[in-house]
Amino acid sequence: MLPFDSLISAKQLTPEIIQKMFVVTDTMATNIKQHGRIDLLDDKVVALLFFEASSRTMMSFQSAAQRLKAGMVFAQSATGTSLAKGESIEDTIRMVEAYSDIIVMRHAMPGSAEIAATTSCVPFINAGDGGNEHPTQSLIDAYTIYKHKGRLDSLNVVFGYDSLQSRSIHSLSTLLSQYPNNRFTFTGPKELEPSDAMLSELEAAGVNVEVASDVDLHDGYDIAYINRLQEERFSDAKLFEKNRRKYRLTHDKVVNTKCLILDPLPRIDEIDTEVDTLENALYFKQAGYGVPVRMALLAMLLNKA
């Protein structure tokens, strides 16, 4: 159903597979409302690794399995697992490939999922790698857009306002840049602009990239993609703390706009609660698109689509 056995970076997610992907999720989201839960994964079970802080992933995750009736077994934070006594990833994972059919992990430290996924016999999922990748939340952004624009290409996106650090950041615009005609403006403070290395990608991709300090999205942005300030990952508390209320997505500047508001959430500073009652303010109803989007996940790696 998948060229692949093991989702581990948005780099493996051509147009083709996509499209193939959101005929599936349309599908589940169906079934959910039909049906609310379906056998199809009965005689499956699904190993729930996070070893990082989760809500949506995780919980998305869980009811995903469950509505499709797969068994469970579940991990959550490294402190209760053999990791805390010196276990490595790789001693974990074959533990584990020996209880399921296939393995979600999140973890803290950047490649771990490559390492994992290298490892494993059971088809593996990387729920988010430090601040490296999130393929799953990619596909859920970009679902998003196209169930509410319409189109993956031909985009005016902006992304704010941690671009170095946000693994969702990097996910997405990774994914997009696959389709043609796509404009990125990345903008936030200037010490967490993205890359050198990620821009020089993208560029090569073909995407018309811009850095700035501040956009107005007034000016015909198709979306505003917000993501906190990766707190989690900053070596200099103060210069979180010095751009934490700086950067926020406030009513006024995205009133009477067309431009679709998407963050992958938690929301902590980013984006004023005002925001919530505009039409345009999706990322409660992308938090939503998680379930069906990783039961279409789960059933297309264990080919049971």
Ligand code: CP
The other form holds:
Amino acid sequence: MLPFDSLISAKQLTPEIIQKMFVVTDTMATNIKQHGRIDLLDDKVVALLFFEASSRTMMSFQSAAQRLKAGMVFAQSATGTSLAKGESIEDTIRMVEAYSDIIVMRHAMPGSAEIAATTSCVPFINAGDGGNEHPTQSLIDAYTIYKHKGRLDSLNVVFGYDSLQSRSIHSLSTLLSQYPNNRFTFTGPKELEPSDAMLSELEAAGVNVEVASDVDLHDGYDIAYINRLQEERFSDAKLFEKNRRKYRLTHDKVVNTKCLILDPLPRIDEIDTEVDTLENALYFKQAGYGVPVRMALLAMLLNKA
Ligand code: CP
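If the structure you just shared is the form predicted alone, then what does the corresponding form predicted together with phosphoric acid mono(formamide)ester look like?
Following is the full complex, with the preceding chain placed first.
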């Protein structure tokens, strides 16, 4: 059903694949409404390895597995497992593949997903590898945009405020770069601008890219994709403290615009709570879409959709 066994990067998510996944996601959303839980994966076990903190990704994968009636094995935090004793990612995966039919892993090290997927004999899903990628978040983000805007092309998108270290920004910008006529503006502190390599890749894919210290959302933007400064990835705590409250989406900046506000969350300082009351503030709806999207992905990787 999918042309890959493991999802490591948003680069794998072509428009053709996304189209198919959204059809299955819609079916899963209907199943949730009509039946609550279905028997699709009742002969499967899902391993959830969360070696870095998570609320949404971990719980929506749990909920997705529960709604498909799969069994589950868990590791929650690196300190509660033998990684803390120095066991390698490779050995961890060699063990977990014997306990499960599919592995979902979050790990703080960029590139850990590639190592795990290469080692694993069962399908593998990257649930976030450090500041590198978060491809399942980008599927949720794209599904949210598609549901509320009706398209993934010809979009004028603002990304803020930590484009250097946000894996969610990396993955969504990569996914959307595969659609025609998209325009991206990256905004935030100078020190947290996207890397030159990232900008070059997006430009090579045909995206019209800009970097700006500030933007006015009344200037016809379709999407503002806002993510917190990634405190846990700063090597210089002073740089985080200097910038954490400088970049904040407030009610006046977005009221009376048609710009959809997305945030992969958790929210820290980046969006004022007053914005929550606006119709175009979609971030909690976006978090809710995590369940049908991840149900679709689990079912498709296990050839059950
Ligand atoms: N969006 C996201 O990955 O949230 P969590 O870190 O809570 O899983």
